[in-house]
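Only one chain comes next, encoded as C-alpha cells, the form predicted on its own.
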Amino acid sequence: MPEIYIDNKRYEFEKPGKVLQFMLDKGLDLPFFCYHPSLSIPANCRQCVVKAGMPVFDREKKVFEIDDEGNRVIRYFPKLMTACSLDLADGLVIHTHETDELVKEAQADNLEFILINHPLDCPICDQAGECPLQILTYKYGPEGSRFEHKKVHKPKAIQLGPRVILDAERCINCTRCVRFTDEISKTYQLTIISRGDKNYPTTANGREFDDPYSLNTVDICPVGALTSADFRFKARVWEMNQTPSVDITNGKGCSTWLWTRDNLVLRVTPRFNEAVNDHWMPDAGRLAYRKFNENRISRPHLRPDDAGQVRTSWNNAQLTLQEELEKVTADEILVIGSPHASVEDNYALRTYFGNLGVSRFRFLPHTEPGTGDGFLISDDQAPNTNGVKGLGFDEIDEKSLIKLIETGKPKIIAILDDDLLGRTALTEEHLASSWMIVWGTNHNDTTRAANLVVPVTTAAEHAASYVNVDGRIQRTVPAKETLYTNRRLNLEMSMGRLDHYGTKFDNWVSDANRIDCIPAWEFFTRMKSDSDTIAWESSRQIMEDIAGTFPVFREVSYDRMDEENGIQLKLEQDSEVKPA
C-alpha cells in the first residue's frame, strides 16, 4: 500500500488526495486559512507550508539510494510547499513545524505579514472565540508585532445584503466567500476588488448580496470580515451552548447547530452531514430562531362559548377535551396530522385517537411548486412529510379536505401543529360548525380560531425525529428548557459549551424565557384512560414502539441516528400498518 512519512512517522493511504486534508483526517495539526474541503484550492494564504521531498530512486538499479546510515536519500523540493495543494505520493516525506525550524519560522513570518494591517478588533469582534486567525496567532504566530506604521484603512460595517455585513479591514483575502458564490451557490455575487493591501470582497456596483445561501460565507470566513446582521453583537460564542438539531423550515432537513443563551436560540448554523447538506444550509433555515423564541403559545388557551380565548390550566384543558370527546362518536371526529410535527408526535396523535375508534387519519402536504432550487431548498416547506406518510396518514389535497369537512360535517376537528388557515387551505367558515382543538407551538391564524389550544414544544425543546424529502430520518436534541424541564436533569440535553466549563454564572441557569408547554405526546399520555395502551415516558420509548409497528421505521433508534448521522429509510415499503 502507498505510504507517506510525516514528521518521521509512517502513514498509509488508499485514495489520491492532498497532504493537508490527509493530515486533518488523521488528526494532525497544521495551520491554514484559505483551504476548505468543499471548495477549490487557491493556495493563496501560504499558511500551510511544509518541507517536502521524495526518496531518490536509481532507475538503472531499480532501488532507492541509501545514505551512510542506511536511510533513504531524500531530495527535497527547493522551496516550501503548500500542503493544501500538494498531492499524496508514494514515499513522500513531509516535515511540518513540529520537526523543521524553517517551516516554523515561515509560518510565524506569514502570520506576521497577515497581521500587519489587521485591526485589533478582537474585543469587539463577533468572531472572537471561534476565530482561526486569533487561535493560530496564539499557537504559531510571533509574540508581538514589529510593524510601527499606520495600518491601511478600508470600509467598515458595510451592509452587503439583507443578512451579511462586511468589515473590509479584517479581511485576509482568503477568497473563501468568493469561491463559495462561484462554486456552491453559483450566484457569482462576490468578487475581490482593488489591488495589493487595498483589496477586499464586495458586490458589483448597485448590486446587493441577496444570495439565498449568503450566511454560509459568514460561517466559512476565517476572520470577522463577514458577520451576520441578525447575530451581530448579540453574544460571545463561549457564552452559548451548542446543540445538534435539524432544520425544520424545509423538506431537505439540513443538519444544524442551535446556539442558545439565556434560554433563547440566538443563531442557527449548519452541521456537517455528508449525506444531507455537506457544510451548508439556506439562509431561510437560520431564521428558525424566531420561531423558537417569538410569538410562542404559553399555557393552554380556551374559548368559552363565543367569547375570546383565555388562558386556562392544564387540568382544565384535559377535562374540556375529555368532555367534548364524550359528546361525539369516532365517526364524528376528523384528525389531521402534520408534516411540520415530528414522527413521535404524529404517532402519539394517531395512537390516542385510534384508541377512541378513529380509523382514518389525514394530513395536508405543505408544498410550494417552483420554490425549490435543486440544492438545499425544496418545494416541500415541511420537514416531515415522508414521516407522516410512513405512519399511514392519508395524504389529502385542499379541495378534498374542504369537501370532506363540508360533506362529513365533523363535530370535532383535531389539528396537530399546522397553520391550515394561515396557508389558506381552509377558512374560518369551513370550521364554524365544528369544535376545534389545535396542538401548536406559535400563535397563528389557526390557533386563534381554535376552541382549545394546547401549547407544545418546538424542535428546539424536544428530542424527536423527522424524515426529509430524500427519506433520511434525523433527530433533534433539546436545546432550550421549558417550564417543566431542567438541563441538569434531562439526560437528552447537553451541558457542554465551547469553553467546556460550567460556573454558577452560566447564562443557561436563568429561569427567564421558559415556555409553559410540553411535547404533544406527553399531553396524550396525560389524557390516557385505564383502557388505553399509552404509557410512554420518553420519545425514545415512542420510537421503539414505532420501529416495532411500521416496516418503514424498522431498526430505527435514537442511538443509530446519532451514530450514523441519520438513517436512510426505504420509503417504498408498505407502511399501512395500524398501531396496536
Contents of the next structure:
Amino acid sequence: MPEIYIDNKRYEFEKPGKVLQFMLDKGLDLPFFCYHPSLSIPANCRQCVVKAGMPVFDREKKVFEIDDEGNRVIRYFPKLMTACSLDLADGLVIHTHETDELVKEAQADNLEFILINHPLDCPICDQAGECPLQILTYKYGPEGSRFEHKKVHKPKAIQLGPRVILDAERCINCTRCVRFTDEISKTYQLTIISRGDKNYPTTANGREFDDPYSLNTVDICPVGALTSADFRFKARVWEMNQTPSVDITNGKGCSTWLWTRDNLVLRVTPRFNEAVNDHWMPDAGRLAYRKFNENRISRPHLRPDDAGQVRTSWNNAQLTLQEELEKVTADEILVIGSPHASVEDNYALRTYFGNLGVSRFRFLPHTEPGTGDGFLISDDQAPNTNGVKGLGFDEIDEKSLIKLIETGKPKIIAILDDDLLGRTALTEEHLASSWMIVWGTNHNDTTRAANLVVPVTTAAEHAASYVNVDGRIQRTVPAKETLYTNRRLNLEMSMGRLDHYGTKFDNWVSDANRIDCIPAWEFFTRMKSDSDTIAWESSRQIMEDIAGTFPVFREVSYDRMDEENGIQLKLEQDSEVKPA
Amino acid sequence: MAETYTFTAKDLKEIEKITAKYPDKLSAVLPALWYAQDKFGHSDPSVQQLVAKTLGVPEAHIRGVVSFYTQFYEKPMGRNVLDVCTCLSCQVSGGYDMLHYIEEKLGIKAGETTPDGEFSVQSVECLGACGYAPMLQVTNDKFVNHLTREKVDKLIEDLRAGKKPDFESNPMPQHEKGS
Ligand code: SF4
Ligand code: FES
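Okay, that one was the form predicted on its own. Can I see the form predicted together with its partner chain too?
Everything in the complex follows now, all chains and molecules, and the chain you saw is the first one.
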C-alpha cells in the first residue's frame, strides 16, 4: 500500500487525496483557514504550509538513493508547500511545525501578516470562542505584532442581506463565503471586491445577499466578518449548551445543533451529516428557535363554556378528557395524527385511541408544491410525513377532511400538534358540533378553537424521532428543560459550563423559561386505561415497541440512530404495515 | 438601478466575436468590459449589469473584476484620466510630489473630476515603468515619463487643447547603441 511519512511517522493511504485532509482524518493538527472539505481548494490563506519532499529515485539502478546513514535521500521542494492542495504521493515526506523550525516560523509569520489589519476586537466580536483565527493565533501565532502603523479601515456593520451582516475589517479574504455561493447554493451573489489590503467580500451593486442559504456563510467564515443578524450580540458561545437535533421546519430534516442558554434556544446551526445535509442547512430552518421560545402553551387550557379558555390543572385536563370519552362510542371519535409531531407521539396517540376501539386514524400532509429546490428545501413543510404514514395513519386531503367532518359529524375530534385551522380551509363552524382536544406546542388558530388544549413538548424539549422525505429516521435530544425535566437528572441532556458552575446569582441563570408541558406520549400514560400497552417510561421504550410492531421501523433503535446519525428506512414496505 | 445603457446589434455581434475566442464565458469578461468601457466611457454599476447580462456571468463577479483594476472606471470620469503612479519606485522619485502638484493645479483631489469634466486624477499602483519614474498614464493609453512640473504643465495644456501625448521611447541604458 502507498505510504507517506508525516513528522517521521509512517502512514498508509488507500485513496488519493490531499495532505491536509489526510492529516485531519488521522487526527493530526495543522493550522488552516481557507480550506473547507466541501468546497474547492484555492490555497489562498497560506496558513497550512509544510515542508514536503520526495525520495530520490535512481532510474537506472531502479532503487532509491540511500545516504551514508542508510536513510533515503529526500529531495525537498525549494519552498514550503500548502498541505491543503498537495496531493498524497507514495513515499512523500512531510514535516510540520512539530519537526521543522522553518514551518513553525512560517506559520507564526503568516499569522502576523493576517493580523496586520485585523481589528483584534475579540472582546466585542460574536465569533470569539469559536473563531479559528483566535484559536490558531493562540496556538501558532507570534507573541505580538511588529506593525506600528495605522490599520486599514473598511466598512463595518454592513447589512449584506436580510440575515447576514458584514464587518469587512475582520475579513481575512479566505473566499469561503464566495465559494459557498458559487459552488453550493449556486446563487453567485458574493464576490471579493478591490484588491490588496483593501479587499473584502460583497454583493453586486445594489443587490441583496438574500440567498436562502446565506447563513451558512456565517458558519464557515473563519473569523467574525460575517455574523447572523438574528444572533448578533445575543450570547457568548461558551455560555451556551450545544445539543444535537433535527430541523423540524422542513421535510428534509437537516441535522442541527440547538444552542441554548437558560432554557432558551438562541440559535440553530447545521450539524454535519453526510447522508442528509453535509455541512449546510437552509436559513428558514434556523428560524425554528422562535417556535421553541415564543408563544408557547404552558399549562393545559380548558374551555368550560363559550366564554373562552382558562388554564387548568393537569389532573382536571385528564378527567375532562375521560368524561368526554365516556359520553361517546368509538366510532364517533376522529383521530388526526400529525406530520409535525414525532413518530413516538403519533404512535402513542394511535395506541391510546386504538385501545378504545377507534379505527379512524387520519393525517393531512403539509406540502406546498413548488417551494422545494431539490437541495435542502423540500415541498414538504413537515418533518415527519413518512413517519405518520409508516405508522398506518391514512393520508387524507384537505377537501376530504372537511367533508369527513361536515358529513360524519364526529362527536370528538382529537388533533395531535397540527394547525389545521391555520393552514387549511377548515373553520370553527365546521367544528361547531364536535368537542375538540388538541395536543399543541404553540398557540395557534387550532388550539384557540379547541375545548381542551394539552401543552406538549417541542423537538427542543424531548427525545423523539422524525422520518424525513427520503425515509431517513433521525432523532432529537432534549435541549431545553420543561417544568418537569432536569438537566442534572436527565443524563441525556447536555450540561454547559453555566449548568455545571453557574449559581442562581449568575446573570444568565433563571427558571423563567421552563414551559409547563410534557411529551404527548406521557399524557397518554397518565390516562386511566384498561390496557397495559401504555406503560411506557421513555420515548426510547416506545421506539422499541414500534420497532417490534411495524415492519418499516424494524431494527430502529435510539442507539443505532445515535451511532449512525440516523437510519435509512425502506419505505416500500409501506404496504406491509400491519395495524397495531 | 435603471438600466440606462444598451448594446446595439452591432455591439452584440462584436461581443459574440470576443466570446467565440474563449472556451468559457468567464474568460471573455475582460475584453467584453474593455469593449463596454470604450463605448460608454466607464464601467459603472449599470454598465456592469449590462455586461453581466450580455455574457451570462454573475453580476457580482463583474463587480469583482471592475473593482480590482484601476483601469476600469466604477463611475463616469473626466475626458482625460491621469493615473499617477505612487507605487514604490515612483514614490521614492517624487511620485507624490507630482500627484500633489497636479491636484493643486487642477484644484481636485485624487479620485475626483474637475467641474468642467476635462480631468480626473487617480493615484494608482505600479504600471510597470519603474525605470522612468515618476510617471503617469493618460486615460489607459500613453505613458508620460520622467515627470517634472514643466512636463505636467505642458501635458495639461496640450490635453486641454485636445492634443494627446506622443509615445515616448525610453531605451534602457543597456540597449543604447554605442554605450
Ligand atoms: S467574510 Fe469570512 S468567509 Fe468571507 S472571505 Fe472574509 S473571512 Fe472568508
Ligand atoms: S488552507 Fe489556506 S492555503 Fe491551505
